[in-house]
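The data below hold one chain only, encoded as structure tokens and taken in the form predicted on its own.
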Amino acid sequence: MDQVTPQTPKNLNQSPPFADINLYETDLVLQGCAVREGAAHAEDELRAFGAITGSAENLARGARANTRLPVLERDTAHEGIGNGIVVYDPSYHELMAISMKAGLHCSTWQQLVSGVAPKPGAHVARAAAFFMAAQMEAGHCCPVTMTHAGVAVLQRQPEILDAWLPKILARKYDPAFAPVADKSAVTLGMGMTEMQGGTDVRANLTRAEPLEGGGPGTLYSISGHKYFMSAPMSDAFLVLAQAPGGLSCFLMPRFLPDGTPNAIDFVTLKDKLGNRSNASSEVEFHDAQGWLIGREGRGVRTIVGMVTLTRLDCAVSSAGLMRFALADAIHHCRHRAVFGKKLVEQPMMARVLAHMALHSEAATMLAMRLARSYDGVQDEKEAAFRRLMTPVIKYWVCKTAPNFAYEAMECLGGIGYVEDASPLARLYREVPVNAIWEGSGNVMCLDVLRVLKRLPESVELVLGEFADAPGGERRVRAQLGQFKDLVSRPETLEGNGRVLAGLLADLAIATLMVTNAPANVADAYLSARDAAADDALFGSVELTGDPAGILERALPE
């Protein structure tokens, strides 16, 4: 019988894998933001981390962690309620070790032990590294950000912070299911959401009763249910429950001080659309124990410091994912030939990519500018920017990421839709979560409205920054007038929540662009924005300037 000759060509007109690239050195926008916003001192570390996060080996780990998913099992070494454990593929643990070694869970809190003031730009340096870690693999970033943000809550109870901080600050990842005393490092999770309330946490039914007379720092017995609890492999969780004095915040350890598992019963792991490497759980508490953080009835005010920091990370992560999608799309189009030319040389594709590059630059600028406001703790203007613009930037960056990811996937054609041929299919499933978690779009806009109503002086400080854009940029002035007109009509304020948040985002982007971007890039962005409807598709507006020059800035050849 004649031997059949294989007919399938190999690697014919295909782009090479987008891997073994330095995610810092190839990103001129991120470099500029890091230096400008105060993290120049960290450039060597960021460059080294860029090589790690962009390596083929670690990108492959990210893909593996999203196909070999976590499962819920029972630890036979412990009996009864509380012995549920989440088992991960080794690739997930390797990703966690990389990000924790880089200090993404703790680097901005070092001064709490050393007593030395943090370096200027500590939050910016961390955000730039987090931006790259999300590109390596986004799911593992959840427990990293929860651990980092949890410290802001524990600061309200100094004696508990003192007990936990040394192992939070440790940079050697320890995944063992064991009491804190037996571990070298710990991570934190969070549980707020209940089935009947969702975002409305004041409708929570979980109950907490004092075991030691009650009061800050004392133990309570907690019973109830959380429909969604993040990072169930963690060593402790910040949870909300109804104490006698109202909704309160508690630190619930995985193990009790005597070394036995706490009565935390993981019912199931959520089968999520994306973010699949990261376990999320439904859980019941059966007289589980937790320490009250802050005062009874102040649970929302206590935990809001954590939520604010996680919102920052949502924006940074989404900006990072947009960056990776853009870079992969440009890379593909520079290698793939269609109709006698490279795709990137086709005028329509070049315009699509250039428009996307401008949007990605805007998202990166917003995220890093927001990170700088978290470094300016004592600065009145930075505090005002942080309060007003955290929900604005989280809203705009995270809300625009899904359409951006889809457009990047389409640039690759059919292979962009194939899970084992491109990372963009997985990325497309990943990006919606940041717009939903830590407050969905409408919740962000309601937060903006609260600032407009209650802190008008903070709003004026932020608007002053926008009004000071070089040359009194006419488009900035026009939008400032539109914004102030809408705010002057309180009867329509809530209905216009998304309009107002969008205007603030546009004002911030315009200010950052005209102040910091090359003139041709700023003009191209602003002209495209002027020409576009709110739902305009990428590439559907005319751009000023040369798309090839914009793409060279986006990803130098």
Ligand SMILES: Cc1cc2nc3c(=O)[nH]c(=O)nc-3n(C[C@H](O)[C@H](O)[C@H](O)COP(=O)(O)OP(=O)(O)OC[C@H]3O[C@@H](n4cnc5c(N)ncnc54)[C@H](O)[C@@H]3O)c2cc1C
The other form holds:
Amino acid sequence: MDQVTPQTPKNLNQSPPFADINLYETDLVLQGCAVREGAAHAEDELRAFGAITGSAENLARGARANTRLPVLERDTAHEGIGNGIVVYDPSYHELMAISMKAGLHCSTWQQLVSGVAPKPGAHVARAAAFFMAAQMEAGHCCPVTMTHAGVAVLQRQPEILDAWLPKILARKYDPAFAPVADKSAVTLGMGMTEMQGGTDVRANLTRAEPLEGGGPGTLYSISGHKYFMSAPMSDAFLVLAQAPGGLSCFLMPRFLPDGTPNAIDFVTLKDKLGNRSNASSEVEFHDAQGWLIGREGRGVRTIVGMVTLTRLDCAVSSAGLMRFALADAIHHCRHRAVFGKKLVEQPMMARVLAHMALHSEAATMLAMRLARSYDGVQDEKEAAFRRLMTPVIKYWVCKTAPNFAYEAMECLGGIGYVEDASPLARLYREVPVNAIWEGSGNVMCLDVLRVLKRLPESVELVLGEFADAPGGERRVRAQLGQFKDLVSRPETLEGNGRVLAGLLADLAIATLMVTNAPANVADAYLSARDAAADDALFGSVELTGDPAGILERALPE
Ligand SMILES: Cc1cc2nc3c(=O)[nH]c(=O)nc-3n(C[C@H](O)[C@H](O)[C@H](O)COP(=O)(O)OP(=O)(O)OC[C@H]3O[C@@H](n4cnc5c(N)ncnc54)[C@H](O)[C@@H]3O)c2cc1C
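Having seen the form predicted on its own, I'd like the form predicted together with this ligand now, please.
Below is the whole assembly, all chains and molecules, this chain first.
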């Protein structure tokens, strides 16, 4: 009798890998946002970048960069403090090269050297590309966003900006541990958080003493400790330290002008839940040198320009990660059959996926609308939107992403939980960080309250945009009434921070949906939001219309 050898079947009833997909062409929602918010001129580049970021080769690089982790070593060519280097897997450098070639670290600043005004929609075009870069791999986006945002701080010290800008704007990534003059391009990091005070930076203990008499643009000697400083291979860091005149902001280079390493001593790299391709260090400064940016005592005010831009990127990146999770889940459910029918045809799964598609569309719309407000700096309404809605949208999009990622993972069943079978396990570990860093949830809501108290006229401008939206009158009127009632009660205002931020997010989504989404999508979204509590599980509400139509829009077959 023939012997039967047991064998594991190959890909039996499993979905093919979700790779070699154009992340722009397959995303109708992103396309709609990019065009509507002002980046129609960039569509060819976005389409090309969509193919790069969705290629199997680059998605595999993303996976590899998160398993072959960065390690801290000493550079033997240099002696003493300051010779710590981070050694990365080549895949990480390849991802950096891709995103920097696309200009994600600099594209909105090009006019600072050319003098030519940027095309309208520069921030939107960059945000659409960043949305896709995060899907390719999110960890490397940390130095990319910090470099981009750091320029906003350097603008406060024009002679230092002039010295650094050409290498910041360069697009040929250079990972060498070398002085800036010897490098084709540079990246920037940021050191604010200390052990005793992260959010509360005023508790910072790191000290700065003037070396050249003190004052903007002069050198200081900086000593102390930072509990978190990501992307330690960066060429310079924007650092907060206590100068004689109070908490101040400094640009601390890795190499001093004489070509020797600055006294920046990396103590350890953090062992993190996710975001593992990106190194995050604990670091000591031993009389390290840095130039004062802006005036002494104005450190928070100076560095806030950077944090505002990185908050935008947190929202864009979380929306991108939700999009990837959704598309992978729909893709899987279109291939996997259970009980004789494709999962996507099972009514309950179709409901879950459709509900997620609505949420993903809302997140994408919010992030891209926010990006537009950064393009309209001179416009009073856009400035008001940017100031009030940056913390609102960072809060809502980033905080809703972890549960979303979890649900997408479950759509894949057991293999969704397996690191080498599906990217969703890694994505699930990645997403919480966007809610935590650059201002955690409550801190974002405190910032919203600050605007409500100090800039009532800006708030009115934004509320006016919501009230003017067609179609949503009854709901919008009710929510505006609730919002104003809560704001009028100072004794409970702070406790209601999350309620108010949630209401503003909800009003913004309703406005964007009724104005821009197809009627079936807007109706389904609004009816689901009317029916559900804020923390409703996906699929646990009735949806109007046909889920199949929503899914076809979410990921055309
Ligand atoms: C992976 C990673 C990388 C990082 N990289 C960097 C970096 O490169 N540079 C850098 O400077 N920092 C970095 N950080 C630090 C990060 O920005 C901070 O951890 C974050 O801002 C939160 O600050 P904290 O840890 O001090 O928490 P805390 O300030 O102690 O806050 C703890 C919790 O309390 C809440 N909270 C705080 N104040 C209030 C209040 N008044 N009312 C109600 N709730 C409140 C917060 O929302 C939070 O949930 C990184 C962090 C991580 C996880």
